[in-house]
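In structure tokens, the next block holds one chain alone, the form predicted alone.
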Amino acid sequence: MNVFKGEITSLPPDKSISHRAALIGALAEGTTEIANFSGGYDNQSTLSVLRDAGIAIRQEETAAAGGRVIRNVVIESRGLWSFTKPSVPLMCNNSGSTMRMLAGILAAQPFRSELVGDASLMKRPMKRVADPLRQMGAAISLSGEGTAPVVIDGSRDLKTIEYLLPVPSAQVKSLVAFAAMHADGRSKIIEPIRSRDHTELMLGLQTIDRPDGVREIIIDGRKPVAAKPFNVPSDPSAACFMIALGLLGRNSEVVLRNVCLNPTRVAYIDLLQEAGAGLVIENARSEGGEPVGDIVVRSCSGLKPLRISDHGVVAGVIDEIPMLSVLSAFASGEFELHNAAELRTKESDRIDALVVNLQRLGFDCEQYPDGFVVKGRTGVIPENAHIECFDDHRIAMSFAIAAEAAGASLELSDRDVAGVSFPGFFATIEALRQ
């Protein structure tokens, strides 16, 4: 096994929040400057969305130590209602957080837009993305598979709404509470689990949690939004790969500078300390309302199997499970996972592609329809197996740093998918290297 340590300055800046920042910096009243915007493919096509619906935008770019490039954003707006008419379709590539969260946007516009994917994208379902916005008064149109092209005819009096979210989805809430933010009163969103809380720290809504465990998310209409700065920290979804290299690799200690330690985000971290990662948070400390910390991180040979059932724990870590079955499959040689259907609806239908792929690699396993078991490794790994990584960045980054973590050679249907999320990945992983 590969020896990997040294101190890791630039991970991805957020891509959540990064998304939330820009679409923010959109509504509100005067110029709002975002310090780290993400460079991730997903978090441009936002950008390119915003300008084509007629925001102004500017990105400006410096290099920084270690041939990182920061990103400044600065966006002028002029309010809740400062989108004009697209004269193209809005492309969206491959993020469903832009295509979900703007339209929530675009259905108080008062004008037709419509949202397009690229391949993938245009086979993820956008039923729950309709059905809030039409109960709130806007015409929404998709195919008869209930995917895009997502046409909006929106309106500039979209009522008021009462929406439980039926799953828990952090891009469904943020949408609702961007297309409520226009309505005429009062809306409330019941949040029954958890998700990711970014859009309602950044906004300033009012939650009320009560005894229960349900979640209620405050949003008054028509409210201006004042413009104020934004500083991205760095992505906890991206520290994870780089944790699981820590872990995975022989005699290793890796530190991860300024991650993002929300309590939505980084379930996870607490999954693996109780399943005995050496994992350890120094330096907490809160940045723009958001708690930001280091991650230390050193190799572990006795790491438990993980299992995975709890609701509110897969809602927490949905975006980690590629990277947390891999890791879980290579240290222990089992995983179990149950209650996450979510997982098929993603850039790509990940349980069978984990699935594929780790049979490729000799593991024994056996899937379902909300998740899948490892039940331990059949045999050693096929000299330059072929990974198929679905156009979906999660799946190829996790088994490239299971690749590493094992000193085996395997090849990537599409490295390059990575930088999606992870501008830079293979060359962190390098820097890393001993």
Contents of the next structure:
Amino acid sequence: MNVFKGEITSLPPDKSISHRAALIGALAEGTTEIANFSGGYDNQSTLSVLRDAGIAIRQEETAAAGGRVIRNVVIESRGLWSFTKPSVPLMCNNSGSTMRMLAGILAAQPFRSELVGDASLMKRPMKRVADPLRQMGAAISLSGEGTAPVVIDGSRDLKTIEYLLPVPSAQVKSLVAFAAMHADGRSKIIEPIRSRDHTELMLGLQTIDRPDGVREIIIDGRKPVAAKPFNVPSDPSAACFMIALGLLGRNSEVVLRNVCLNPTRVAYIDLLQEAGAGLVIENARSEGGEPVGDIVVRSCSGLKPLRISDHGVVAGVIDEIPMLSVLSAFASGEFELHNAAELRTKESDRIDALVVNLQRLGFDCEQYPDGFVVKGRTGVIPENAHIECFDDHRIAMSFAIAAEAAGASLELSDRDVAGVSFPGFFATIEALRQ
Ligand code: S3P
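I have the form predicted alone already, so could you send the form predicted together with ligand S3P?
Whole complex next, starting from this chain.
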């Protein structure tokens, strides 16, 4: 087992907040300055499609202490209808957030646009995008399988909507909110299961928490959005990998600085603390409307096996399940997940990807439609086991972390895919290895 020690000040800026800062900047009147924008491929895809749709964007890099690069983005826009008809299909690459959230904005622009992606994104469900936008009056066409290309004939006269979210999805919630910002009147989104709330916070939307636990989000359309600066904290969904490294490593201690601790993003930390992990939050504070803090991780032995089935918990750890399941399997030999069919619609079918790869590493697993179980180890990790990454950054990184900590050599089918959300992922591990 390897030992990892050190402090990480250069975790990637949050992917969700970076996407939204760029999209909101494009909808705002004036100059939006975004400090610490993510250099991940997904966030760069958002900038490039916004440029293709007529938005003026500058990106500058400055060197900071410890060889760190801070990327700042400046967006100039004239408000809700500043987009122009793209002359090319808008290439979102691997980024579902880019495709879905941008669709909400393009639905309100009076021209045709087409959204496409890489092989993984072209397989992901887009009916959840088309349904509310059609209700609002945009014409949307999808492939026969309900996937991209998403062809949008936008309408300048979108209708308001009262929309009950059929899946707990922050992307769907956000795209409806972005479309509703263009409609003439008040719209309401009804959210039975809580998902990340960055869009609401960044736009200052009114939310009502009903006694039955359901949240309502109110959007008053056609209100000008004043440009304001954003400062993006570190991504908790990237931190989850380095947390796992510190927990699984021998005699390890890793400190992660300035991590976003928004309550809708910390279920991973809560679950691990309940399972007995050595995790401490220090310097909890608020920055730019988001709670942030430092996370101190010490290696732990005797982590209790994780069992997850509550719908709200599943929504809260949806991006962390790959790392969480691999961590639980390596630390305790067991893991169990239910009510998580949504995982099959991510960058890969993550239930299948996790089970196939865990089996290759000698775990006894079984999958079912909405989850999987790891029952124990049947053998040792084979030398140079091949891990299939399925175009999925989180699958690649989860297995890379477990192998690093165990001192095992794995062959990843694709190392570069980590850059989708975590440029410098392998260098960060190197810097911590003793
Ligand atoms: C995201 C929401 C989640 C998450 C994705 C980012 C966002 O997707 O999996 O990585 O930024 O809104 P869903 O909203 O589709 O669950």
